[in-house]
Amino acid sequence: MVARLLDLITSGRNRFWRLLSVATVMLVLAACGAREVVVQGNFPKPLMDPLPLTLGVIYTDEFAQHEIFDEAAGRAESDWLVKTGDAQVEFWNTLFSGMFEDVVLIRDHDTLRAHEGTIDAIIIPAVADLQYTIPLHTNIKIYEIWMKYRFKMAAFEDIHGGDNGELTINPEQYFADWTLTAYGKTPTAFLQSDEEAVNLAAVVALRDAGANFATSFARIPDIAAWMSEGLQPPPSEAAESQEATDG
């Protein structure tokens, strides 16, 4: 189809039809590409007294580079690529630094060992699910985004490093594992573009996730037990098994 339209441009004698053909080609080419959104926003620190904890944070590559690709269901629609990774890291860094007395980003095994004896626990966030709705065939740009997070916490000594510096942990060694949901919706339909509306919905969802995390963290049963026991996580099943063998 594009080749045919280009033929019309080069062979047409009427300037009007040339211009019309050029416009048509541009529309066809635009429809072939994905609508891309790199989420950006302003994330203020939470207004609260920090918990007296030094928290280590591990962002996996999957989390730090998180994106969602939604393939168009028909010719009248567009593919969508929504990149949330950078915004995720920026947001959770801001939230954690406001919630806890000290925060240490653990990038590799060397960074981990450099903070031995100073970290109370290590948290690993993950995006378990992200869904959104897009208004089709309408000029009302109200978008909605649902997000589901999964958080895992482990003791410092349960995080291990390989020869390549990568960090690993036995799934049985997490002392806390819970999920959290968030919702975001564009607060106004009077935005300049669909991309802007998607971005704003994502920012609202992140802020909602932060509010939910801040208000529920100390009430998570495993977290509450850990904090009440002097920040000493219960021994993992693997550790108990090893102690029995040593005994």
The other form holds:
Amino acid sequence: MVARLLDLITSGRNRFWRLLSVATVMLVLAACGAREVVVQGNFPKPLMDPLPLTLGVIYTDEFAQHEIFDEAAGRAESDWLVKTGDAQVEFWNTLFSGMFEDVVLIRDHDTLRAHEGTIDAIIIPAVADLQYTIPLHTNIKIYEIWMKYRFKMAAFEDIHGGDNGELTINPEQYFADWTLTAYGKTPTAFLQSDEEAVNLAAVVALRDAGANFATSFARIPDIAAWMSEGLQPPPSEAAESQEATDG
Amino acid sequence: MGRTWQRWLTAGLVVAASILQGCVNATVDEMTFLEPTEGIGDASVVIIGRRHAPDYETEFDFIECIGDHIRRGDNSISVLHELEFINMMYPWFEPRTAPLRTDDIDKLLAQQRVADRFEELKLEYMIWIDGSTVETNSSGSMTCGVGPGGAGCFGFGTWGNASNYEATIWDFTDEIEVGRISANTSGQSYMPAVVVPIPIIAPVQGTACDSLGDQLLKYLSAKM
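Output the structure of the form predicted in complex with the partner chain; the preceding block shows the form predicted alone.
Next comes the full complex, this chain leading.
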């Protein structure tokens, strides 16, 4: 069939048939290709009294370029590529800047050193898991996205710079380490493509993650303890074991 | 002669399709008190859909339809746009955080910026709409074809829709619930096709919107 269509394109007698053939070939090829969603949305700044903290934020490459690739399970399905990285960075930048008095984006060791003495703590967000469903998978007329985040917080002094400018931290030196889940759904709608619906569900999930983070941040036990102790992180396990060895 | 007849038939079918509507049954229940007999003045109202249930969510366009219905009925009533309001109040009206009871209003107002924003908006009434429209049944079949001489369909399809919505009115100043209005509608749509399909659509959601909109307008407007 494809050969016949290609033949029509090259030897078509008039413009109409040529265009129709091209459109048909494109339609056939589109059905075979991967479905790609680059998540995009407008994210509002949170309406809340900012916490009196200067927060450093490190977005790892894995986080800033986060994407999920789901291979088709059968011939009737398509591969799916959902890229959330840009939207994640845009969303969390907006949220953090509304939640905290000051936010500093830490890109490398130089940026870190430039803010020595001004940063209260450093947060490192990560997407631990992301799952999605479309009506084809579930037979329910709803598109869903579920995300699990892992947040880690460390004191400024515990972040170190490598020779190549990369930032490193001993995993035992985080004073807070917690997970947070988010969920977004959107129903099927007339003239709405699968890609648009997945994008919408992802935006709802991001907003939900922000709502969850904003309302639970100060209640995370380690964070609550840190804030009540005048922003002094508890001694890390590594430091404690070092002290024990010295003693 | 044949062509003229065909033109008249097509025109007739188009007119019939635009006029014919399926039948809709509607039931409206209302229980309201403390009506603002003088109207709401320069205060504003917001209508928001409930979206925390796992298996359905109140449609954004349904909320917009009710807002438009109220604005058309009394243009002195300031109805805030739902999405703009939710964005303005982020993250306090997301499915996870939206207040479920009037007791939760105090917790919201404890946030100084939230309280200031409410004052700025002069918000007097918050109306929560909970419900959705679903397809209840469908049957029939239709075949369409395209050939060198033209295109056409043949067959018959029918489907039913049901809408169940409940509006809960909160008086935001007194922090109390002042009314509940529910609208349940159902109807059957038909689509016979002899060459041209003729949709006979039952405006189930539209009737629910008009029913709820009328009752809310009656409650809020000093003109009614």
